[in-house]
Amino acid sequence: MKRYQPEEILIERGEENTPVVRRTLDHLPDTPVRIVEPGWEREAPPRDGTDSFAAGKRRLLFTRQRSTFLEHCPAGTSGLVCCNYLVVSLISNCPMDCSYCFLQEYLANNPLLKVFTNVEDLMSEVAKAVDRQPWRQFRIGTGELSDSLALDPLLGFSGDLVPFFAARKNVLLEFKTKSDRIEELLKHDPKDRVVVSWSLTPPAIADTEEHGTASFAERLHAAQRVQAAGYKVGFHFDPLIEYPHWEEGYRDTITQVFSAVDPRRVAWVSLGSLRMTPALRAIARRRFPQTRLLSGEQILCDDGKWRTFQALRVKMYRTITAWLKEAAPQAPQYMCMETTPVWEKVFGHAPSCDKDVARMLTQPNLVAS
């Protein structure tokens, strides 16, 4: 995977001395640094070029996060079974660049890639939550509006929140991510409180479709490693995207993934169809004209979003997950932003609430590492 290496660095005032710019700096030595008022991003020209998108990624924000940074994951929609998940984001915008990727509608107008240097005011505010229900177990992820790992060589936020994270009970950390950037971890203990998980498609799909990303191969090894580092593995094919021999293609990469580590310690394994807002369409049909993404059976459904037409996905769902099921039997599976009829079609029940697919996800299912 190819290594992220930024245009210019642009520091807010006041954020010079932070550990992740100290981090930072010193593996870019190299890199032109400026430093900028707070608030500069909002009145900024836009630069020149016709992808500002692609753009901002190259243009790399150290800032502190003015807000909160624990918020339920918005996947969780009104007609759509959730599964109460929690995210914080000391990241915004990724540097790799999928032609299906929701930032790019998202974040449209905001495109610098965002680094929050305020990482102790989200141990504080997690902290807080947590520690007062001790009773209650949470999941937590950082790779909502980012890459969880992508830039951990230069940013080395894996080294605050793993210890963090292992030190309580109550809570599962998961990273999420399409690279091989693990080697930050490897350093650190998880004590079994750490998840790392890696988006999956077939390499026909991750070759073109994914671009910037690690290769299949790269991230299985990865996974490997981190697995035989003490850390559970936690796999999404999503989006799930159909095209031509998809059964042989998903096939194939089940068997790959499932021969090479090991099935038991596997925490979960999500799937989820291809949904794109209209706008979102339009930007990928636009920066990717040669997708082929856009070309399937796909409808607009109630939330807005394009998915694919659901007999086709369903048959898509019952096929995988019979296959995973026969891969990793242990494995929980569960499906994003899905309704309740389709998650009866295919796994023969849905679940009474969004709390029976968050006790299915954190309770002990694993052997020992």
Second form
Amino acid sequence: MKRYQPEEILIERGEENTPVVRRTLDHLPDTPVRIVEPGWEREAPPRDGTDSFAAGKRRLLFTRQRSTFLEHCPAGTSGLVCCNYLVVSLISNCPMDCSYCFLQEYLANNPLLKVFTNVEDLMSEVAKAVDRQPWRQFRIGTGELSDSLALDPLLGFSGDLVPFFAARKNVLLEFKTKSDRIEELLKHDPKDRVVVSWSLTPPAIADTEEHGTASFAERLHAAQRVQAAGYKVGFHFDPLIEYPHWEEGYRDTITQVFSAVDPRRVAWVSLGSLRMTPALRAIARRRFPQTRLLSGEQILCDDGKWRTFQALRVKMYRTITAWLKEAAPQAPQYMCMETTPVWEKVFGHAPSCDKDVARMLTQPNLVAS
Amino acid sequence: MWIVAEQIAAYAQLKRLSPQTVARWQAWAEPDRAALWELVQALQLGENHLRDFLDWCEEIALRDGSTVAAFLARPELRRPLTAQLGRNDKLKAVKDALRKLRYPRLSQLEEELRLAVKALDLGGRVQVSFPPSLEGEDVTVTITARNTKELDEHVTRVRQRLEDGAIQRLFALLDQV
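Got the form predicted on its own; any chance of the form predicted in complex with its partner chain too?
After this comes the whole thing, all chains and molecules, with the earlier chain placed first.
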């Protein structure tokens, strides 16, 4: 996987001496640095050029998070089964550039790669929230607005987060990634409280649609190494993409994954159909005219997102969950952003409430049947 | 070569097409542009229909590794243009044919369901309908009756189809691709 190299580093005044800034500057001594005033990005003129979103990824801004870090996962849309997942974002935007990525729409007007320097505020916020409900098991992920690990060699956030989460009994931290940047992780003991999960598509899709990510083989090798170091691993077949010969592609992918890692130490596996808003489709069409993702048999669903039509989607879910069950019988499976009827068709039952899914994922003995 | 581009520009002005839509169309290879121009002219497409045509044509061409001109020449797309039909019926026929190319499995499933409903033989006053694009579970059965006797006949026929398993098969079909 290619090393991230920003064209310019922007540091908000007052943040110059924060640990994450110092670590980054040590790693990028030759990159131009500029000190900017707080709130600068709101006044910054839009970048020239035809692809300001791609250009924004090469401008690294260090700033403070002035709002809260901890949020409910936005996938918990009304009418869809929710898994009660929480997210914290230390980074907003991603060095990778997948053709289906929702950030293309979500960050269209502010396409910088922002890093929040106040990690201590994040930890104190999380500590307050999870200590207030010691009976509840929390799952918190960092991969919502960026890849969790792609920038870790520069930023070193895992060195702050792993020891913090490893010391807590009622919360699991999930790093969600398409990278192979695990070196920093290997220096820490996760104490069974940290899951490193990989988003996977068959290599034919990864190679053409997931630009700037680690290859399938690199991701798998990284998963093997972190598992050997004591981390639990997870896998997300999300987005699940329907393409010619998808059966062979996914069958092969699943076989390779569970030959490489110990299926008994897999925390969870999720599936989620490719879903795109009309605006995101238009952006993807413009930025990646050769993408084949838009040529699948997708239709507009009630939540305003395009998905593969239901019968075909259910066929894919049933086929793939059966293979997963065979390859990793103990690994809990769940679906992201799907309706109760689709859950019933795929798993034979739907969770009675969102707490059911969360319970299944935090108590691995309760494996979905 | 410039004639089609100029004709498109003139048409865009006449129909007040958005510059983005026109630019997208004009960016196509000349034979593709001209093939769609023929359809647009014949069907007098406005902005929304034209955007659907552009989306579907680009998506089919990418999926099949074909050119727009090649598949727009297919007989099922050409036939309605010369049929004795009004503009709206022609548009519907061409759009249906293009949708079948764009959504082959969904269209096939819709056709199978249509045939399965027909085979139920419930009569003209019992309608069975499915959610748009088959997204969802709800099968709607509408019974129209002028009196209790007629209603009883329709309900009895529906009950018979339930008992002989035909309606069960219809529901099962919703999941089969």
